[in-house]
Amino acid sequence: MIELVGLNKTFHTAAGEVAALKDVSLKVDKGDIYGVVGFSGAGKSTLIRCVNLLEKPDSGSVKIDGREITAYGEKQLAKEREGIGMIFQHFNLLRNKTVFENVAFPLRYARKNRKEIEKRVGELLELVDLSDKTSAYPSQLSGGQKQRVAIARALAMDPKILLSDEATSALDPQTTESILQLLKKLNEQLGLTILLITHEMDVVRRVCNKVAVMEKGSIVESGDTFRLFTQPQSDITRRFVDSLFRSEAVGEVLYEPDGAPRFQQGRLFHLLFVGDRATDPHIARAIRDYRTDISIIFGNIEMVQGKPIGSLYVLIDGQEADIDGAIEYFRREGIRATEIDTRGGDDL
């Protein structure tokens, strides 16, 4: 559906050259909700704008359904873009136009007749649950409603691909959830392929079946979302996964304000439970069978692609041989156990 091969893009600024994309390759299959995650400046927005050539790469290939579009002229490119909808963080609605007129804009630009426009706009507003807002202006809408209007407008020409550039970043958590559920519905009901840019791993885990992690203009890791959450290979991916499990809060529990460890006895471990293991009583079994005292310091469970992943920080006290035995038990059960150095705060 979307195939990017060897994309490079450099911007020339007053401060010098900035390499936004460095030999980036990415394949999005039909029906994917593919997330691209990275911190600010990673190159995510440049990448997504290269898909519809709003930003033309310096080199590399952009293929849509097998068609190489980087060499297209303006007319060919305009036709190709009809099949690619796009939504943005700040909605980009026409403030002096009603909801109906905003959604109708691309249809009028394409010279559709009045009946076609009325029918299509009506269908789209019903699809995004805004049939009662036809005559409203953007200033009368909430942030979530504005984004729904933007989504309806992006779907006006019946595209097969939807590009989402930080479309939920300006929304509160509850509204974000509703927009993500809408995108998931569009993916399932319309067969829409979605390429979604975000800096939030929580967005990825809620709707994406695949994900690529970007850093400094390059893709450092990509693949199945569940695999990346459970087996991150790069430091940057581990940081994103840790952000989902709010691991940054662990430091406040482990250390005094002056940096001294709160716990003087025992050994600290991070345990990652995947799938059914997240709900099994492994801690109780380790306490019983290995004569250890296990204190849960911090933890939570998140759902990724319909499967639970549990994250626990535990303090294990007892004889060294018993602690080692408990850890071996966890690892035999498929639980990832990483010891934390409480003296320096780093993983061993």
The other form holds:
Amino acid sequence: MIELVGLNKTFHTAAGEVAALKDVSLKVDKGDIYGVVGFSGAGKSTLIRCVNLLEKPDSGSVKIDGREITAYGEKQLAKEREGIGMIFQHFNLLRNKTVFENVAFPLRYARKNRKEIEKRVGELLELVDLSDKTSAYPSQLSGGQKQRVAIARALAMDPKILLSDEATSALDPQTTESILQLLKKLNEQLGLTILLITHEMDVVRRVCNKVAVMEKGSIVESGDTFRLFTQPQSDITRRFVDSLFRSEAVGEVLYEPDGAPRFQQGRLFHLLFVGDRATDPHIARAIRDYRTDISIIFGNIEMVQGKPIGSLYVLIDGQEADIDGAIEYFRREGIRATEIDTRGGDDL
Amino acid sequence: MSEYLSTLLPHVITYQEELIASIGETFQMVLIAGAFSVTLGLILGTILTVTDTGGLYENRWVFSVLDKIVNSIRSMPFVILIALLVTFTRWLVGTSLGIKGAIVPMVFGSVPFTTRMIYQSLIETDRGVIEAARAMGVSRLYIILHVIYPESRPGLIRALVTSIISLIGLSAMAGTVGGGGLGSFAIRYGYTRYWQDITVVTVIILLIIINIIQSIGNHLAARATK
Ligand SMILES: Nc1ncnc2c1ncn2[C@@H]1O[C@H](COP(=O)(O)OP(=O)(O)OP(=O)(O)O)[C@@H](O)[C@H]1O
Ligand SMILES: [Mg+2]
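What does the same protein look like in the form predicted together with the partner chain, given that the last one was the form predicted alone?
So here's everything in the complex, that chain up top.
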């Protein structure tokens, strides 16, 4: 559906050269909700803007449904863009136009007649659950409602692909959830292929079946979401995955308000249990077979693509060799165990 | 009442017909020059906007040349502009005097100013909205007409009003050097014959006109802001 091969893009600024994309390749299949995560400045927006050529890559190929579009002229490109909807972090609605007129905008451009426009806008507003706001202006809407209008507008020409650049980043958690549900519904009901950019792992976890992790202009890792969550290969992916299980509570349990560690003994580990592993009595065995004391500091379970991933922060005390043995045992059992340095008090 | 008025404003009463005719002339000058100036200002302001860095037709060369021309004419004192344009004005409209003769320099005096203001309101258009339209495959011309202009409506209205008001000022100045309208009326009677009442009444009339236009403009701009 979308195939990017060897994209490069360098910006020449007064401050110097910025390599925003370095040999980036990405393949999105029909029906995917493909997530791209990365920290600020990683090149995510540049990447997604290359898909509809809002940004022209310096080199590389952009294929939509097998058509190489980088060589297209303005007219052809405009036609191609009709089949690719796009939504943005700041909604980008026409301020001086009503909800109806905003959604009608691409239809008017396509010279549809009045009847058709009224019918289509009606359907679209129904789809995004905003039928009661037809004649409101954007300034009278909440962030979530604005994004719904933007989604309706992006779908007006019946695109097969939707690009979403941080579409939920300006929204609160509940509104984010409702927009994500909407995207998922569109994906399932309309068969819409979605490429979405985010810096929140939580968004990926909720809706994406595939994900790519970007760092400094390159994709460091990509693939099936569940696999990436459970078997991250690179440091940055691990950091993103951990961000999901991180909790304020852990810090509060471990440290005094003045920052001094509460526990002088033992080593702190973060354990990730995947799927059926979660039900085996691993902790009990580790205590028994390796003569260690294990106290559970904090635990939670997150669903990734409908499958559970359990997270436990545990403090293990005992002989060094026994602790190492217990960890070995966890790892053999497919549990991801990462030690956290409590003395340094570094980022949890 | 009328007796009281004729002692207070003797010359105004005597020349009231000429005064009313001058008001009409001022309106004529301002409206004709305004129509030209706003049209040209909109065209030039649009060119500046789209050729500016990051614009739809980015072109540094066109932008900086136009920008320099606009700025240099703008910084020229109006009286000097009138003098400079005398020959051109005569060639274009046949005379450098009267209403006709005043309109040409008025247009020249006001276009750079209007262009600047229109450019400033158009360039404020949210880049994201333009980008969203680009992403939909909308043509650049359509974006100018259906995104940039409508999004800038309040700013454009304010630019229009300010431009008209500045033209009233220019019309008065053009009046002093042979144009028509309230300016020349005030000079002829108020200044050269030192009939103070004429000057005062002319000023009051100008203030009233300017205030009315300004309030209408503010009202329209506020209504256009959604
Ligand atoms: N038009 C531009 N001109 C110059 N530099 C740019 C331009 N667009 C992006 N960059 C630079 O390219 C790099 C990648 O930017 P990009 O916007 O793609 O990052 P991002 O991953 O989307 O970040 P964020 O999460 O902050 O949106 C950054 O260093 C940015 O400063
Ligand atoms: Mg970005």
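Nothing here was measured: the structure is a model prediction, and the numbers come from that model. Numbering follows the first chain given and starts at 1. If you superpose the two forms and keep the largest set of C-alpha atoms that fall within 1.5 Å, you have the rigid core.
Core-superposed comparison between these two forms: the Cα of H90 travels less than 2 Å.
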